[in-house]
Number of protein chains: 2
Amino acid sequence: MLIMRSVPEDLTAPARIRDAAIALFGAQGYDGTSVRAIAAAAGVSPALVLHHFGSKEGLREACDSWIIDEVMGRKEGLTTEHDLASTMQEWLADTERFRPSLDYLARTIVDGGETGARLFAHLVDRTESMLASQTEAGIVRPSSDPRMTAAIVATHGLVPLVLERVLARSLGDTGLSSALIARMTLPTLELYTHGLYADSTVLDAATAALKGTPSEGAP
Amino acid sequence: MLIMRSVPEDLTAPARIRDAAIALFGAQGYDGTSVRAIAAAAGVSPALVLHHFGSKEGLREACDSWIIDEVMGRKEGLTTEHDLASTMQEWLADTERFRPSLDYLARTIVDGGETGARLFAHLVDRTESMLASQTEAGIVRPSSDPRMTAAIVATHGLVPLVLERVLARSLGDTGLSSALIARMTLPTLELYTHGLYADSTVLDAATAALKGTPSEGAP
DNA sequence: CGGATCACTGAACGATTGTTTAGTATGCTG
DNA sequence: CAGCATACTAAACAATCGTTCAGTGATCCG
């Protein structure tokens, strides 16, 4: 670990520390961190992180409650509203930039905690109001079940930011992943304008077979 | 960490070292287990971790390969062909005596290291030459560009068993994943069969859009 | 029977962990 | 200027980490 001092030295040292935990954080994991290399990072002693943050754990919270805040806009000119779905497709759009943040959002949103979880909901909740008001509109198809609908393009949009590596290597090592972004785009809006089947008979035979045991939920 | 000898007794000492491995692996991460856990809930001394697999790295790398084998299928009777898709089916549709397994996949996966990326790989090449064939037989829409394709179908047979967490609890904390599975099916076939626009403009836009800045690739 | 190999353990090693403590420097407030 | 809070550090703390070592039984082979 020789290279130290990663963050920029004009901002005050609660700050510092805060982006090299982000970035350490996000790079490889809460467990794979330590405080000390935080505090490197940070160009600060150890104590001075403890000092701060109160433990490893209180700089985590400190971490979390500040990631939800750039994701939904509330810093900046508080001119513009943001929600995830916005901040991701920016921050998506020049991930080197952004680099920090995106592997912490991502490692948050998976681990399934306290606060991965209440961004994933935040994030279905405006894409189910956002596929209601389209539906109105007939922009959007209706479906049979909205909030499990709502809860699949959600998940779908996540897909690039937990799986970006995964992803990447496997069609061909570009690395440069707001390309990959862009290939997305045309498949996807393809399979959201005329499916993946070329008729409804996969649909139809599983309508079919729920209609034969409609006994779904109850145990 | 009162609970030990977490794994049954009528198996060899490296079988059980392997199995709470993945089960510690799987829930915890590979940072946040300590090789003295393993070999409690193993119900042996952590020397003898190392005295079968060398370290703990080694450890991994067998629990690696030990769930490449599981996952395509090259073990109990060798007569049926797996791959990971079949397998995912298979386990998901009894997560509760699968966890350890699907857990240790999950992690495995997102960590987009050389084991997850192999599977990832494995699974977009058997998932596009699927799309090929049917679509040759006309169940499945051309694309074009059938490889991202491929590959975005395969992420959203990933989404459950990565983004399980997040996705149970904003549906209401059911925590009973089968019944998750269950009622993604139908609103996911929805999409693959009819999209998710009522008409095509979104599309039409996009291609006249990509149309206008042929330079894509090039930078 | 003798020797060797093997699975296995208890105890310790040094390194690293998060955290605490004592202390210094600085700058604000009265 | 005195007093005090604050920012910050060096050093040490106990605990835990992965790993090593010496040694014990048991099994097997000749």
The other form holds:
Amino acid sequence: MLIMRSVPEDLTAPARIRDAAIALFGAQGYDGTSVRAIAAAAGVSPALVLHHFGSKEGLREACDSWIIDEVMGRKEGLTTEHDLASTMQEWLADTERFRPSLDYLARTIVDGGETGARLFAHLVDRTESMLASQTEAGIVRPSSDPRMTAAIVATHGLVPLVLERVLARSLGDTGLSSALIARMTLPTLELYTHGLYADSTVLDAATAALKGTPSEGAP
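Now the other one: the form predicted alone, given that the block above is the form predicted in complex with a further copy of the same chain.
Coming up is the bare chain, nothing alongside it.
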């Protein structure tokens, strides 16, 4: 599940440019958005955009960094049950505020390419760090493969964004609304907290099968 943190209002020129770029990149894609359009949306000149960020690519890198921080929050704020619950409540209570950021994240990763791969890798890095902190705090069970667990958790968090329309339609909704997110919260946490299977039969079978897999190149 993606965790959003509340951020203070920031009305400086670089922040307005960044927010405009996130909204336009998320709605139209990177290639479909010009520096001129971003400048117009931010109420500044194209020259000021380049002054602050150097280039359109530099602006995108700044957007990537901002999105990662906004989505994952600060890991030190996610090591107690109270802080985690508070962060989730803030997100659920203000879904529309984070809509441009969510659209940006989904589009960038779905579009593929080096930027999407880098953004996803960064997301996995932050997820792995967060899970490590929570494991140390006794909130999360240790994993046999922390990096893979982080990749799976990050992927699960992105699924509702990437498959928003078909997911919402299957549940009788029109989009990733606050009501749908609220409905998704408890089943997701039940799955993470209690697991899906009632016993270890499937896990034991998979473990045995993997141990019995011939090594590569073996006859």
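Treat the numbers as computed from the prediction; the structure is a model and nothing was measured. Residue numbers count along the first chain shown, from 1.
**Student:** Just one of Ala47, Val159, Arg107, Gly58 is at a hinge of the rigid motion between the two forms, so which is it?
**Tutor:** Per the C-alpha fit change, the hinge is Arg107.
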